[in-house]
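In the form predicted alone, a lone chain appears below as structure tokens.
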Amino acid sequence: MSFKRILTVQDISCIGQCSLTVALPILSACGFETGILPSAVLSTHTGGSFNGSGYTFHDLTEDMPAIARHWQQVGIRFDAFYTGYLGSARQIEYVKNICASLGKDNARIIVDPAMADFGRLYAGFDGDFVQEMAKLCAIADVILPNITEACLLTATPYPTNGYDEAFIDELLRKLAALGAKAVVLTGIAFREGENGVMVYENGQKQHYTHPLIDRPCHGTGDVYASVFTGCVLRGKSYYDAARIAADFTLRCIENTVEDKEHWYGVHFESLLPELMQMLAE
């Protein structure tokens, strides 16, 4: 495996096991020099009991261009880019410019369009943000939306009464039409008690399922996207990367579910040796 440098762009929630505090240790464990470009710094994430309880938020939008200019001046280049939660349409435009100016030849771009779930946008986002996110997805090698994000990106009504395989097939085709080379659609459940992902590449789809643990856990999407990115950069196919990421995320939930006081994230750190074993298989 050649030594690679990756840049991940997302927020820092200082407590909460999500975003950069997940991506940095996972990608480093996978063997990559991991540069970070924080979009904001928060005292905690904004889910669960943290929401509305006086968390701090510092927007770093104005710092992003200057950071990128300095990197360009000193000759920093990246083999890959992985984006997560971005706080505004302006940040998306900055990220697009960074990918164009600071990437090595054939640099990978992996986009997690983290902006919505359960049929609705996250607080603070609007239709203009969705349109800009679609433009970022257009330059990506692979995108990792959940069903809500996929519906928003493709102007498809959210299936409040459930969906079938034909609906997912059409959604995958619409997502591919945005321009990304591959799509990994997450959170697919055709039957009760299961969850899964669908990988769509070159007009072909592959579906991977696993048991559903019915407990909401913050940060699991960031664990999934980070592991997926690490697997891809280590040479795994998109399907194998999606499978390993799903299995590892499930293990993290299993490792946390009995800890009733740990509601704000998942215990992923102690399982990193298991991830290394998965990567070696």
Ligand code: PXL
Given for the second form:
Amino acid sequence: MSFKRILTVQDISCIGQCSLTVALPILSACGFETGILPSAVLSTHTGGSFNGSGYTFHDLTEDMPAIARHWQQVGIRFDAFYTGYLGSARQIEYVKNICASLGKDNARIIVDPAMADFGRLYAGFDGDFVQEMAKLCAIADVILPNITEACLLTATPYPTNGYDEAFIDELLRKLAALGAKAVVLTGIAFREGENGVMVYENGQKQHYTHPLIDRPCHGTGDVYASVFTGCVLRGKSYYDAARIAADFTLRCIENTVEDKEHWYGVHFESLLPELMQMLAE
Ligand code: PXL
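For comparison with the form predicted alone, kindly provide the form predicted in complex with the ligand.
So here's everything in the complex, that chain up top.
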């Protein structure tokens, strides 16, 4: 049995079922020692009814160099890095340095450029942040943008009135040109009632589709990226990891829709045993 140590860099939203409160339990359940580097601490995430409600935001950019220095001193090295929601444009430079200096040989770098959805940047982000995120994508093995993030990263106008396969092909080419070795583009469907994910590697694309549950939920991108990361580190191909992550995320939405009161995240916790089964298949 080989034990892998992964570092995930994203925020702690104390309440919200997103970012680290999702990544840590999922990666632990997948069997990995999961080191965390919190990018910021927030009282809640910044979406839905939390937006404009006075959430707190404590940026941890300035703590990062000292934390990395200490790990360097005590010889900590990681088998993989998985980054999500980051706290500031300047922080991204530190994160790139950490990936470059604290990885074991061939450490995998998985970047979820979590910064936007539904055609809009999340609260608090701007064009500088997008530029820096594109530089982080350049050093990644695999990036996991949604369409909004993909458009921002490639300076492509957001397709408000829908898109066709030629648009997605062009977007995939532009994303690959950022420098990442592979791209997993989420939330792609060409037919009503469908949703899916496009996996692009070595100039080849594969589309995995599944039924759409028409209920947007917060935190599903984080569930998706965490499961994808867990699957990849367990040795699955990017396509199989993308498929399992989509199936599991769908189950989490199914597990939440009945709970009408619950609007800020998905109930993934009670489904972790199912994830273990999916991983074993
Ligand atoms: O789920 C993405 C995410 C992570 N962290 C914070 C967020 C969001 C999405 O809104 O606000 C703080």
